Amino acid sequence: MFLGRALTLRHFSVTATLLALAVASCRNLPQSGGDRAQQANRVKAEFLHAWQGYERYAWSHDALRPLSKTPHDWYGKSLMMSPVDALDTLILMKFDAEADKTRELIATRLSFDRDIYVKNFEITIRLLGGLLSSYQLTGDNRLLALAEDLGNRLLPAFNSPTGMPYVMVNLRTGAVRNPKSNPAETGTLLLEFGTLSKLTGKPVFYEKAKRALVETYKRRSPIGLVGSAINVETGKWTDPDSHISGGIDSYYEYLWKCWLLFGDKDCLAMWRVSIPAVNRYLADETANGLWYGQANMNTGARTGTTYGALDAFFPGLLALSGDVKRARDLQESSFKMWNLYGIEPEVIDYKTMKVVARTYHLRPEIVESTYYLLHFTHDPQYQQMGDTIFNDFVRYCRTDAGYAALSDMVTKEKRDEMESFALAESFKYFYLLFAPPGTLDLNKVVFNTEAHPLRRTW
């Protein structure tokens, strides 16, 4: 694989060079694709800048607030969200000293024995996924032990009458809260729990997550769509609006990826039933291009024409599943959305091309799709597209302590927020767009929805 463990004096020289590149790139941003290796180094330099801001001002906490230069913990007590989420990015970019320091922090100080309620979905994709991928990259059994402990503490979430998980679970007591969930939160768990099951030899993790996915699928409408909200106790839909955006998005992603990683034929069968309905009822060809909007899950009637930063993952999933033509067309629309103001909005109305939600959260989805399309088409336009997106990302979001989201992507007013997924996903996909061939073999790994690469080693 791509693991380099040796720590030498050369590392410090490389780090210094990257820091110099970071300063230079901030002052002079090239407008063309440029040299691939140079751009890969620019990405590494900017990631290092963000990481060192976190180290300086928020070390061992969940996240950095980059404007106030203060730490933030999701639940009042740190679960080391950023260290766990970023560790495989550090390894991938071969920042060996930083990776070793972070791994020791996690292995020696992270504890899940906390009397706190956490979101099962977010903790699964960020922490469980991060621990598993970093274990596979390093072979450090302490990371697998932490993953198994976390998995055991999350299992009570699945103790609903339907087998679909409650939204919240207490890590110490196993008590649960909030039965109102959605397909993404009930169906985006099998990659992580399944990998944990395979690596520990304990079937319960696979069985619980697989049942949750199947139970979600079984409640699809007669035309094959799922809704936006479901009660996990009754199994009844509480919002019939269907789409590919947040709350549903990664449900579809995991149907295909669980087939890729585990060879699970049930997942392939569910994908083959689901995706034609998505393309039939949600896809929308307009004068502005191909988009995916909203429809009633029962009738297929159009209910909305919005598309946004979260929806921009779908071209990548289409490309990964073999529908490259549709992926290209939808990616063109996503890039059009980005170029409206030189940074993407959270949501637009694609009929009018007006911005509906003006925040920008450093989201990775458009970069992810650019990476997949480059991989499957070898078309240099996607490196050029990635270059444009990265230049804008640096120009508008860089701060002296890291990277900041935007409260308003039109005015470019910054927001005191640097979510861990910026380190886990956004920078990783930017890097892979320009990284040397062989850095990562996409034929041998499957990314979870937080961009943690999982390998089929069983």
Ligand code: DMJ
Given for the second form:
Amino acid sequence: MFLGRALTLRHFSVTATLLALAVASCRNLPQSGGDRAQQANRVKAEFLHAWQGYERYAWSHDALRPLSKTPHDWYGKSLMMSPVDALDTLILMKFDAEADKTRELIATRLSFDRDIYVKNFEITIRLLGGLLSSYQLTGDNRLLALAEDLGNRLLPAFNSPTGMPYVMVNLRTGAVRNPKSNPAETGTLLLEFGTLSKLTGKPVFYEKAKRALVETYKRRSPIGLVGSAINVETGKWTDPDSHISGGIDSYYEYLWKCWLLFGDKDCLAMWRVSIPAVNRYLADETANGLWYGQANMNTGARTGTTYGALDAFFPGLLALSGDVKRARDLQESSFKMWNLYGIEPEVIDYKTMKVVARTYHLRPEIVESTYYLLHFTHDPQYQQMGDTIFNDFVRYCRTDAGYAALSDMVTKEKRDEMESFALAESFKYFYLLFAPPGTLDLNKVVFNTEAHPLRRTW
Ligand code: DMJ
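Counterpart to the form predicted alone, namely the form predicted in complex with the named molecule:
Okay, now the whole complex, with that chain kicking things off.
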């Protein structure tokens, strides 16, 4: 059923898409308030500040707790989350000494032979994605060997009756846990596993992750939406609420990006069936602008009107997939949300514009979308937007040991947390907004959902 429908669709040509992107990138970017080079250097200096805090207080551990200045390991033993996540940012910013030192640490001391249950999704996007992009940037075969070892240890996660992965897998024994998953966790694996297959010549990784994506898609409702929670053993939805927020978000992102990176026509076909349903049932034009809320996956009836920091990735994906008009409108709403208090909340109700969840986790999504919009439109308002967001980010989140999340973005009370994605994503997208031409050619890479650039070198 799936392939039949896929093959009847008119496919974009990869060449045409890449050509259009190449033409766009040749135009000169207009300068905006402040000097680009100066702002790029400022971002670099702030990233270095965060990195040096990690080096000083948490070196070789998963993450820095920036208020207590203590290390934190997700599973009791370190899997070097921050070093692996941050390495390609160090490389892109040309912090060569720091990058070499970090690469040596990873290559000589990181071991996945651990008797611990890990989250397949998080480990894939942060560690597998990070190892693969840094391998492509450096050619260091030790990183590819680590990626292959990790990929092999994660494979048992896919041994469910449906082929959709369990949430947790034991890295040493291959035992699995937690069948209750969601589309983001079952469907955000193919860029990494697929790249691993292409680089090692072993198709099993691509096949397993592709099947998980397709099995998720196949369970969409008759109106084309997916729900918030699915049991990977029974294949039944356990929560029919549909949205583009955390738990579903990057499932859509990978439908489009796997088409871009691999030219996989099934992914394009799945995207082309899915995105009209998202735009029809989840988009909400209100007096406050364009937003995306919640709806029942079976009826399309609206079930909620919340939007948040995680949803703010969607303008970037819209722009990348060619819907620049909608991307601009939604980005305006995200920026409105940011400016309510000079830092975005985790969640607002866009009908009332009241904050629903007051944390701020140093998330990258709004910066990521700003970067894509600048790239595709060359409109200087997006550099100004980037300036504003970065200035607020520094003003409210900088600490003497790095950067801290906020437990309350209204009062700006800090929280003892600096997630590795701040280093992998937030700072990287800030930098790319102002970086010198030639730093990274978006026509040649596809970012995984953790901002690790993957190149089609095969
Ligand atoms: C990151 O780990 C990834 O971007 C993921 O897709 C969503 N959550 C965080 C950032 O907010």
